[in-house]
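Here's a solo chain for you in structure tokens, the form predicted alone.
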Amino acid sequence: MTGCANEAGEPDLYAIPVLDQWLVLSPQTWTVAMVNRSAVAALARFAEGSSQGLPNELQALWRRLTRNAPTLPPPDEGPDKLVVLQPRACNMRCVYCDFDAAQAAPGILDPRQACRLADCFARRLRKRGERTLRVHFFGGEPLVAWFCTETIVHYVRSLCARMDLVPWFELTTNGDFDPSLIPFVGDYIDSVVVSLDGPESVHDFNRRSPDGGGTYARIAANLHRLASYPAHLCLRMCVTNRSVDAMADVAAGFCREFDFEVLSFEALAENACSRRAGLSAPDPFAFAAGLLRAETLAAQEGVRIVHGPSELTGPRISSCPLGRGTWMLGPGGEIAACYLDPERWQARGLDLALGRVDAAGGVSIDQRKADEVAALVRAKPRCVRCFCRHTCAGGCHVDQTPPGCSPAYDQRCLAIRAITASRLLRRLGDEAAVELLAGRRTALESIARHPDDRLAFGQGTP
């Protein structure tokens, strides 16, 4: 066997049923085909290490497939981006949220911490040779903690000129805030992601003030006002049950109302909180469908769909911002690899706390806990058998691989391997395959349980 291999020395070759043919993929070389059955099952021949040549046709696939293949990336030296979580409390109380905002302590942010990690993380940067300090502001709602989100930025402006660093603000946002913030967003922010659940009925139901009234409103009129702006506007939308089946009639009716770049679907996670609301997760399969049929529709009007598990990006270790190594600031000065509640962690039997930092001394990093949080992204023995595992790499590492979780392809994953396979269909051009794809649910569910993807060793073959 030459060529394509993992950290285990593992093929990392994949042959995937589509319709009535094979998509053979390797995502470490970046190269897919289509195939039909007899040229699936003479690679998978020919990688096991059979005596028997293939084909002259397929020689140069063979050659295509496994060409200068690298191993896997190791895990990122440092983090690839800092988060500051200002607040955790929000202005809004969304039906489905779980993060406890409304019981959320009303504790702020010091700014001064994350100035003070602001400068480690720009040492670290120096270091390793980069150029861009990246920092994102997250929450709960990162605009109720105003003036914290002013302080860093004018502190990491000034940083980046000292340090001949570029700087790159992203803000994460409910957007239902006060219309006299929107110059300094749209003119300081470089991207601002901002939560729109679909068209107002929808949204209004999902996404509510303390009063129990509508937001869409506001929002609409806060997204209207910073299309005037330089800012890169995202439209995020949190699909659920109900919504599911209006995920193209949304991009559309999105593409019509507003000026932005970039739709982000996201499937309900569902919970406590949404199950009281009559919320659920939307089916794996009708998510997948609308996707795509989104995306075909969006493409017409110059905007990009994104579903993070599902892009074409890598090969990479994770999707996950804890297998990227990010380092997530909390408003007591914490600093941990995750941004969710600890308690969710402990609960999955990890421990992501990675240190302090002290706002009148210096930053506190346990890197034996680092090292441990790494590893991580390492050990998840659901993606062995799977196609996506260097482009969703696992998801999220609590709630979706965390570690001894069943080896099963959960609802999540199913959605994940249907929608990237049929964007490899349309990365070859078939976008007539696309179409079929969205439209015959039994195609998709023949990729998302198909149970072992390998080439190698006869598990990808008939």
Contents of the next structure:
Amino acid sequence: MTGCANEAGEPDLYAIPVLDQWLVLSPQTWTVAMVNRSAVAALARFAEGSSQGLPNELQALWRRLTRNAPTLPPPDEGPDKLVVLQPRACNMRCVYCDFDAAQAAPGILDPRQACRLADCFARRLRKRGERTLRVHFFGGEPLVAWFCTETIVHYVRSLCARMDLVPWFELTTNGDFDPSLIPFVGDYIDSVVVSLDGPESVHDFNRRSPDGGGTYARIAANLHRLASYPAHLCLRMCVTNRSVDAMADVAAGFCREFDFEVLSFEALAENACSRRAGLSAPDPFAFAAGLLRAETLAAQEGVRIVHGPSELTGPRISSCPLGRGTWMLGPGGEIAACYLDPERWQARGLDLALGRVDAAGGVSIDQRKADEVAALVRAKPRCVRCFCRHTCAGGCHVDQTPPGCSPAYDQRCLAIRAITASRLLRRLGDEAAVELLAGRRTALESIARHPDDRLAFGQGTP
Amino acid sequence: MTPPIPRPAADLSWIVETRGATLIQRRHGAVASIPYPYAGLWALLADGRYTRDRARDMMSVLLQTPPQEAEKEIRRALATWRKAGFLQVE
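Having looked at the form predicted alone, could you now put up the form predicted together with its partner chain?
Everything in the complex follows now, all chains and molecules, and the chain you saw is the first one.
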């Protein structure tokens, strides 16, 4: 066996049934091939150590699948990004939001705390020889505290100029902000993610002002204004049971109305608030089909469709900032590995607090805890048999694959598996197969529910 | 009496760059580069959201000095920019 072995010494190779063939994948070398049943059976036997040898026509494929692969990145080499959650509060009252923005403490981060953390971050980046200092503003709604956001942006730009680093800023916003902020957002933020849940009627049902009124018109006006600035625009749609069948139409409508680069789909994570509003998580196969159809349409307009855990990026140890060493700075100066409310991770028996920063003092990070977080994302019994283990890599480590979770695939896993396999087919140039999958639920289900994708575990005998 | 709010001169445009701002006069082309931390102050003026308190609070963080020191620096920068013709004379 060559460099493509997993931690148990087994070949890190996978085979998934797609229509009447098999998709064979090495996620470490990004080698993908479609083969028939007898070929996958021969590959599986060989992977299991059979003395039979491989037919000549499969030997070249085997070499490509198992050539020395880049190793997975080491856990938590240090922070890759600084996420600033300066307010937990928000100026909107979305019906499915369980961040409880209305009840959130009105506290806003002292920008000097973020600046001290950025100093520490910059020193670590220089030590590792890296050039880009990435800061992501999140919330609550970060533009509720626009003066804090603005001060941090200019301090970090100043710091980067001094330390020969390149600043990169991302802002996740609900888009319902004072238009006087447009020049700041458009000129100084590199990537702006704006939540828009569909056409006006759908969006305004989900995403409301505190008085219950809609927000689409104001957000759309801001998006039109932002289009003339250099910031890259990403629209983010939270997909629910009500909007899942309209995903492709929504993508087409957004492409007609707005000038943007990326459309990110996220499935609603059901909670008590969403249930009260009559909203539930979308069916995973309808979600996958909708995303694939939207991807076809959006590509024609030069718009990229994103679904975080299904991106063909990797190999990676986490598709979530948790596990990549991201520092999340909360409004009180607390530093955590996860942006969710601490109560959410504590309920799962997790302690994701890493340390704190004081405006006048320094930064204290508990390295032992950082190491524990890094170990957490590597222990994923559910993922061992899944071909998405080095791309999705467990998804949300708090809600989807927390320690002790069921080994069975959940609804999110099913969607991720169906989308990832279809995207691999797209990478092979087989658009016809993708179209077929998007229209045939049973085919998506047989991919997603395949019990064990490991090549050496009985493939070819489905 | 409240002092007038400083604004960029009418014949001036500017480019936001990673390390500061470049000012361009219509008749003369690029005339100055404003480096950080002063580029932060320029951004407030350019975006039309300058207030004395806001500028003081932000520059105090950028310069890592007490607010009174930051105010002095702001006055100095504004005087220099006025003299160079970068700000409108009210």
